[in-house]
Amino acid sequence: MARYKVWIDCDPGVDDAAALMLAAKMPEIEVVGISATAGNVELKYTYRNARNLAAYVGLDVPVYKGANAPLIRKPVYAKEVHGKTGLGGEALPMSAAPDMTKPAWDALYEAAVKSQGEIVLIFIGPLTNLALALRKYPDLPQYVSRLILMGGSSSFGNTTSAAEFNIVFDPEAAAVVFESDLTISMLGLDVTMQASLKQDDLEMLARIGGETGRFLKDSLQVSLNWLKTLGLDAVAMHDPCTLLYLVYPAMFKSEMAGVKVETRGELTYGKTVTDLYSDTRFPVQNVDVVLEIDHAEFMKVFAEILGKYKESSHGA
């Protein structure tokens, strides 16, 4: 069984929560190291989030503080999705875990140098963090195996009509991103809105999970109240996406294509833009841009990781 060495970059978020999740239930995921960003909330409750989680699943390992703005622009967070302090308004008991004083992005290329090229990132959130780490260190690509992060899309948008969350709330550096030498696989929404959960979903989550499942369940019932607004009725596991792509790559297709941030245009701004759908190529197809997912795979290995979750009366 491969093992990977995984670094993972948040902003919890209901979402961030379930990857959480599955990461300390996965065997085949050593996690290394976390750390928070500004993005669906306030660093200030992301990292609190962060931190809390990680205890709370029993993962026991740094967690670090990053970026409390975008690079440039001004930020504006999801709160309308996932609570005013990001997890639904659901509360768990404060990790008494020491606070790292280190920045997000040194500790992250500290980690990547210590695995002498084994560590995989996994960005759930904005690129801050990422794009701070890399024109700090811009070798840190040679020590990274891989990159796979939630965000994109080679279609249409979320947050605008051109523009997906992660992406748009930070354009500047996910162009960073995408420019550097990382080998990057894109979870966009072609994908992840491919895997969402209904209402009895939810519900079976709070069956198998045990208290964990309830938790998520919970958590979950905001995001999926305020989508019914809009006359959907389900909620996409965006970042949990990520996770079993690492891990479970047959469940998911892709597709090589070039991918550039648009950064400048008005309508366009934070779009992905690719050329999987163009006459003309770009001269470089720089990303592995995740397209498909087997959504009855994907719900019968989301609940089983989940279901570790039964037995115990906790998290850990």
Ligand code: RIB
Second form
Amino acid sequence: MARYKVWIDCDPGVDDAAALMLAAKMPEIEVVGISATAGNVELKYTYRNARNLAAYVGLDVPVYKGANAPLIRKPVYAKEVHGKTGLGGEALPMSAAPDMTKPAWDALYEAAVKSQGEIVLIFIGPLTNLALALRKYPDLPQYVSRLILMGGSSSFGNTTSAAEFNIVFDPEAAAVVFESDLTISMLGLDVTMQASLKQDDLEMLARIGGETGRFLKDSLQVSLNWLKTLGLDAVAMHDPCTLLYLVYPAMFKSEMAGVKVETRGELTYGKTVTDLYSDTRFPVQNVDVVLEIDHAEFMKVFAEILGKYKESSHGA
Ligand code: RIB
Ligand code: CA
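Okay, that's the form predicted on its own, but what's the structure of the form predicted together with this ligand?
Now the full complex is given, and it begins with the chain already shown.
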């Protein structure tokens, strides 16, 4: 019996793909729904990728289409990192699952109510769908156990010098989420950049993960090749950190802090401003800001879970 009922909202995205691969092989997790949002690439690709990935890894759950644009600003995609269609140019078999017509924010709310407050929301892309759900259903937080999101940073950015991609793609949506009554764990760049894979690690994935491992390696290779042009030698497993934090919290270190999202600044637009390093604190420190991961432990668990694909044909 899985310990956690989980809803995953994503923008696949090569590291989103890795997260879904983990979710499908973690017995502690029961994925009750998946939703896609515009983010790394357009919604038409993230939705297709989410459907095809779910089928590919054997997640027999409905996949819902969410927002195709941020609440206010224009979308700015990350094709240089994830490739034109989001999976590093790798193609998957097309899912035969029926298209879900219900919008993601309605489906997410219904799943939360049905879970009677047990559901864990895992958000690994921009927060537009969650902001839309909170606006339409103000009582959503009472049906949610907790939100674990990949996004933000207590220090540096990756999309601007101040802001991280998932937040700055839709800062207004992020502000709605951080101002809500949800119990939030924020896994920002502070911790996710520590969960990184070098070239040798990618080769290891291809060796241990069967056809699925080879697919992931090939998808991540496109990201790593681009990062190498920036002088970097590793690709961060941003999104998988959220699921690992849920199931293996001892692998991480975190601190409670106040977090607000900048929605007016010119240089700081989309920055998650925390009061972690300030003697002037916000009124409440209600966000669990995750700051460190044990890299050796991360590599061990990451490889262990993905190694399960070796034993089975991909996904099943
Ligand atoms: O900044 C990293 C985040 O942005 C990850 O979720 C990645 O998939 C992109 O969405
Ligand atoms: Ca993502």
